[in-house]
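Take a look at this one chain, the form predicted on its own, written out in structure tokens.
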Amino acid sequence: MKELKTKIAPRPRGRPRSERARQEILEAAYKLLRDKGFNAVGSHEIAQTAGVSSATLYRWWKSKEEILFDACFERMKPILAIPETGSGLTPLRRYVLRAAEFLVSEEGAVMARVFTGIHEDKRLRQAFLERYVEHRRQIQRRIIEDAIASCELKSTTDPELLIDVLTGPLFFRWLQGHAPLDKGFAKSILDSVIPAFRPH
């Protein structure tokens, strides 16, 4: 008697179905966030736009706020990457100029919506610090420490202070909107601040 062999169907190519659904939800959430704003978007609308059930959303997230938060950062990953190539202070200068560009871009406006939308949520504010603020400060800190080691900056330079002095004015104009935020402004900050931290 011949043994019956079970034929195993080949696994479909591409992303697993659940991962595709998750990505479709994030893409739908980002578009709604961009077009309507943080508070105007509901979880049911996200599910409907992504073509999934509301129950599917809660397989991965606990709230609408979490979905919009993840949607924003998933979209921003390549945009927010900090290039570390180049010697001395070149990467830091490049970062400040790119930060000015980003803040006035469409993506920067979406980030602002997320930032204000999670203001009352302590857990998401902490996640924002970890995923956006601290990660980027860590890279800037390393660039500054290397510049101190190579004597491009004073040995007494406080990396935290220098980061705040370089980027603080950008975020102030971003939030206040009282004056233009552009590359010219970013360059003027660099030209005014960096010399004060160089060895005499």
Second form
2 protein chains.
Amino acid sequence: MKELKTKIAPRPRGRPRSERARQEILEAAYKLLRDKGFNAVGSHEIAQTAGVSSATLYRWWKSKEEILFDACFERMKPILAIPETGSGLTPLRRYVLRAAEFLVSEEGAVMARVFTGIHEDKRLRQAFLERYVEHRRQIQRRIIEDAIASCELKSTTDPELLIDVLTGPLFFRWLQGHAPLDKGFAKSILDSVIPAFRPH
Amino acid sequence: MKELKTKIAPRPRGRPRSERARQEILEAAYKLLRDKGFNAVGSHEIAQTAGVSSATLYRWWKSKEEILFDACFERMKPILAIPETGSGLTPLRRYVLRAAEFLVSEEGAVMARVFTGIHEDKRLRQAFLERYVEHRRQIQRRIIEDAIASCELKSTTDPELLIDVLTGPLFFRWLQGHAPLDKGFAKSILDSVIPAFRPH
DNA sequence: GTAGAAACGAAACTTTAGGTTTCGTATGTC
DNA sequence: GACATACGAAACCTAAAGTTTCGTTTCTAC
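Alongside the form predicted on its own that was just displayed, please also present the structure of the form predicted together with another copy of the chain.
Now the full complex is given, and it begins with the chain already shown.
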């Protein structure tokens, strides 16, 4: 009972963290990430662009990688919050087309840099799975399960498999870049894969 | 005509490059890459492990990344040289199963590190496409075209699409690691995708 | 066999960048 | 007004990539 207050106003003592500085840092980091790439961004450069001291960076983040990671997700937040509507196969098709659109956008390119940049950092990879991948898959799972329930997909459909077969090829071209990733490609995937999961 | 000799014995003057040093460097680089990861390997560490001077490294390679890149491909050369035999759908199924096997192997894990490690280096990405991707796709293209010719696949099959739909999901799990990449998964992909490309 | 050309090892060196420390000041709560 | 904590500025530390120097070795040409 004596901890009830912490739920309502757990405001710590002392000077509060500057929300302005936090936003400036993440914004500066995102822009540098976009303009120069993951490895080329300097930590002092981020601080200078944000009009902030280097010390402030490392008061809140453990490493440059973590800053860039957070900067990416801060930016993607509104983009990834688009709600899913409709029923049957329509939302599934729309989801894949939107995913393709996102991956080729500027934000998608930045995310590719972050994705490859953090690949060897176990903690950040885990965070990526939790904060991005798992959330996205959850949406797709729900869509697919709905379509199964309405008999637009076979009752034996494995949602995990279908997600990977639909999204994997997009991811493949996104990172490897052996061929263009456009809406035509996304449609081709849908048109060839979905029939294999439909009841006859 | 006066350049004819260069084709037969273009041996330059001076002391020849040490083939032994070259191999020791690439071998040391591969082992360090395997044991410590792409970013954690130091250039002086490679030199020391190989019993070679740092200067020798940079006489032949432009950067540490290039050394690790070459070290990876030197090691993969024999693995990737396995010939393809058989006709019909068998070689296609076998290819996908072997690809899955390779990706989860130690060598596959090392290659993932190299792949992500060089992502922002334009020259090395291009080299990766030419030295690895294009070669692998060529093999798959031939297999698929054979299967089309023998009417085991629809005549309208787009080889590029089929390659991406079969391999993309493997690649997806390989790099993103949201779910295990094993033979069972590879079989599931084959069993669900191939029927969609078969003539009825 | 000797001259010239180029690679080699050893080791000092330069530069850049990630991250830390210090300290005086600013901003909040009690 | 006391206390706690964040802030900026700037010097600082350390590690690592890549370079330079130089004496030595290994080859070709004559």
